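One chain is shown next in structure tokens, namely the form predicted on its own.
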Amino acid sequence: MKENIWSRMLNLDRRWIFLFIGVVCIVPFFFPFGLPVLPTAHVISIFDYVENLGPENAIFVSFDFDPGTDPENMPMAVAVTRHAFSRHIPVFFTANAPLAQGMLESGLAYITNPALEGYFHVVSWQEWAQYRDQGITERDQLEAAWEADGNVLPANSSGWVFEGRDFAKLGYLPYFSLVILGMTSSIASQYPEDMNGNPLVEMPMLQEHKSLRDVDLAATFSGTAACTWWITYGREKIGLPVAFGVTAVSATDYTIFIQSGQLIGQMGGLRGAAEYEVLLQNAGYFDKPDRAFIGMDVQNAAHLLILFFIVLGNIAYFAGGFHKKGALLKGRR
């Protein structure tokens, strides 16, 4: 009886295990499990950067990625994006491809989505024109006149952002290495237009910051090497600060730019993304971490029920002596 059941364990439909597995992958987005994300140096120095930062300054935000690594590459990027709002810094936003361009758009959308628990409400630029007339730019001075006009911030909202005051949607150009070194002179003479044919040169975030030589951070996240344009063209040529969001498997490949000192910090993965999403929440941005976070409780479940099979098939195949039967037919080879 008891090899009859080894047998049927170590001949265990295949089937099973995948329905066991889309089982544990589903539950969790229903059910969080909340386990514990423990930030780690590499995340928490981006993070510890960008708190340091307020309306005075400016960083760029690069979505160089495309659909492929959108699971590992946009919740980073949506989480430093918030982080920014939340501080009213400006951020000017870059895409290096043309499907890069589309994440970007749909990065966006989901921070901006008003269907959404703290999101951010957004004033485009045509909305308060007026208000530009009148001279009114400075980041707080803007936001109480709006408010004093009869404006009323959503409950569920986490802030205003104001087109070309706290953000700029640059988009994708071709030859993008080359786009980032023309930036280093000139932000403006590669982007004489935003991606909704608004001109730069007549927002207030370009006139105080008119060249990368003027920014304190690029952020880029992305799935391929593209990200090391930033590094060559930005960071040794001006020494703008340089962070990075990659795909785990191409983590270890970019340590050597901490180590050298040409990082500030990098997140890598799913991972990472649910680390800065955990500093966010105990910095007291957001009640609750985000996709990331979720993400992790899947992943940490798959990775779990796949190691409970790994014991289980071991534990069979030794307490059924397979492991004494394949040594006696070896013997009598």
Partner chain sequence: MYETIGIWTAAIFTLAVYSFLYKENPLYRLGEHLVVGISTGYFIVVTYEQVLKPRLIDPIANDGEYILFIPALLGLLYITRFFPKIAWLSRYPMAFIMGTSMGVGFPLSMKASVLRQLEATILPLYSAGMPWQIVVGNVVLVLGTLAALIYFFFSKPHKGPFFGTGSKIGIWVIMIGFGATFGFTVMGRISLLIGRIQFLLNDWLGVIK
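Positions refer to the first chain, counted from 1. Computed from a predicted model, the values in this text were never measured in an experiment. Compared with the form predicted in complex with the partner chain:
Panel note: of 294, 136, 192, 313, the residue at the hinge between moving rigid parts between the two forms is 294; all others are over 12 positions away.
Show the form predicted in complex with the partner chain, please, the one above being the form predicted on its own.
Below you will find a single chain and nothing else.
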């Protein structure tokens, strides 16, 4: 076949395309547009649901993803956790795979990192033992007693989080679908101790919420179909309310569960996380949104470039008459 401008264009070394996308994903970080992200119904419904919970309720935040989908799933899990911590809603943290447990630790390390603005200051299980011994376990009383003893919240912190009162790290167990089922009867029988080896049965949040039946929401953040376990084994067994935070690739597969009422709402990809960050900011929890929102600027530019590639590729294909002539040159790079 004779070479012309169109064939040369279509046979372009793909490394040039790699370079284009790389540049387009770097430049907007230096010149942010800061375009607004408008929250959609699927995300607002999760936010509103959590907004109506308080210290007397409890939720599960399940880190069901591995490092591969960390950039998509982590901002969602972080946003929901920060929301729950801000409202003093007790959070049980689980993970459906060993590497997911690593992501759980990494997410909590980010939320509680004193070097970051708006972090949550952790008071470990051991640190507030004396207050437990005095019978002080109610959330507001505990915080008042803790601060009365001279503990001052750092200026850049959003609040205290007491291990065992505000959160419990349950972590990973094999055959997690059956673990969800087991927790519909008893959480402590599945997890005798937390990830740090602390006895769960002694924790106030466990004493108030013994099984999934006493839990008000399970939010799963997942890069695989494992998120549906929470629907099959939690929702269908005991009516547990479930919310999804899934990768964009699988987001369109699970909207059927929203329509069927099996799911409260869903965050899809980076956009979903950015929407939740905007909702947190609008509600006055934090001064500014987090990393997902910043990433949306780059997403704009990249989508425009991909659109440009699709249009250009089609123009070259049809203008060059390749739809008639059959295959393009073989052995393209």
